[in-house]
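Coming up is one lone chain in structure tokens, specifically the form predicted alone.
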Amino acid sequence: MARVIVAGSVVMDVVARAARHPRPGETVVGDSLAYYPGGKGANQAIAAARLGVPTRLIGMRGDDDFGERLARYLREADVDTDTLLCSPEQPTGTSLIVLDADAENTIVMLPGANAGLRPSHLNNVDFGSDDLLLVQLEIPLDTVEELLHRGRAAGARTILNAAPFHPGCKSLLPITDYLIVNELELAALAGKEKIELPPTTQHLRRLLKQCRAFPAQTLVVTLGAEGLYCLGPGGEWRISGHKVRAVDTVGAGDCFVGAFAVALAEGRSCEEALRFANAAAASSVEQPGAAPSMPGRASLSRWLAERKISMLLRQ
């Protein structure tokens, strides 16, 4: 069976809730403080594993309490952590997150041990031709590049979630089969300060064509509550978002990416994978936390059945 192999960050999210975000120089009294497992790598690996596909995480944590808690949480989510390394020198990555009353977030991410994952640590990493390799940009760019080259050489399909945006990621596009970005990352990748709001399909198509590295490449831009747009070799799709009562939007994008990889691993078409991932991400914002909000297969099936979206249920 195809595996999802995720290479990326492992982070403890420290989440403060307040009525609104503070302005520069302002102090706002918060309502609560919570600690949640997070980091794009961990989130996407947990999303994939909970949806029932064999999943391995390549990453680095610190030799500290946060690192121990994160490794235990990943194992309990059925993520293979044999390639989750432990740094004796750097602390586990940490994100400082503020959530307002509308569940919108601002995030400051401190990489910690994630910045220490180097190409030299990848000697024991192998890929199969049926695997999907999923990477993001919260680990060093040269490590991401090495992983993509290795995955491609083994015949694995490669997915790049170009987040957070790094100017150097443009060099990764020729070795990326599926590119996934949000609207801000798309603007940066296309060399624009911003994109039209609300973005038209024509505008999104034009920007994605500017970023496309080769004709067979599939490019996806996620649009939050507005859904997504995809430009692929087999067609293009503008898919609307689902109406939900958002509690916490942190991790929704990671849920989308992990679920998309799962659907591809299961042999679904690109359009089916997009719709499946769109639904999974929508369901995740109804729960608090990043990693904790990733739906399991049973809970997502119930969510889909309640909305009579039977076409996305696994047969």
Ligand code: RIB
The other form holds:
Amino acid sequence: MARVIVAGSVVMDVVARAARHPRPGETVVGDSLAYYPGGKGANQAIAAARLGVPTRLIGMRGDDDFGERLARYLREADVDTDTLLCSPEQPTGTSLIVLDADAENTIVMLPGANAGLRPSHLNNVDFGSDDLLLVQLEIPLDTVEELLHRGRAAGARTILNAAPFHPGCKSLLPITDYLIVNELELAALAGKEKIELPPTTQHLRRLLKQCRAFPAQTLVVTLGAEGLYCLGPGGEWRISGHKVRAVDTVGAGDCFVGAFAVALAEGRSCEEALRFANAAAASSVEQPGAAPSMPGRASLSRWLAERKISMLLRQ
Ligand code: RIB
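Pass me the form predicted in complex with ligand RIB as well; I've looked at the form predicted alone already.
What follows is the whole complex; the chain from before opens it.
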């Protein structure tokens, strides 16, 4: 069976809820503080594993309490952590997150041990031609590049979630089969200041064509509550967002990416994979926390059934 192999960050999220985000120089009094497992790599791996596809995580944590808690959480979610390394020098990555009353977030991510994952650590990593390799940009760029080259050489399909945006990621596009970005990352990639929401399909098509590295590449831009747009070799799709009771938007993009990879691993078409991922991500914002909000197969089935959305789900 196809595997999902995620290479990326492992982070403890420290989440403060407040009525609104502070302005520069301002102090606001918050409502609550919580610690949740997170990090784009870990979130995507947990999303994939909970949805039932064999999943491995390549990453680096610190030799500390956060690191141990995160490693345990990943194992309990059925993620293969044999390639989750432990840094003796750097602490586990931490993200400082503020969530406002509309469940919108801002994040400052401190890489810690994630920055120590170097290409030289990848000697024991191997890929099969059925595998889907999933990478983001919270680990060093040269490590991501090495992984994409290796994955492609083995015939695996490669997915780059260019988040958070790094100008150097442009050099990764020729070795990326599927590029997934949000509207801020797309704007940065296309050299624009911002994209007005909701954007026209024509505008998105123009920007994605500008970023496309080769004709067979698939490019997806997620638009939060507005859904998504995808330009691929087999067509283009503009898919609306689902109506949700948003509690916490942290990790919704990661849920989309992990679920998209699962659907491709199961042999679904690009359009089916987009619809599946769009639903999974929408369901995740109704739960608190990043990794804890990733739905399992059964809970996603219930969520879809409640909304009378018919979608074939392998049990
Ligand atoms: O994408 C959300 C994730 O980004 C959070 O879990 C946080 O840790 C940051 O890395």
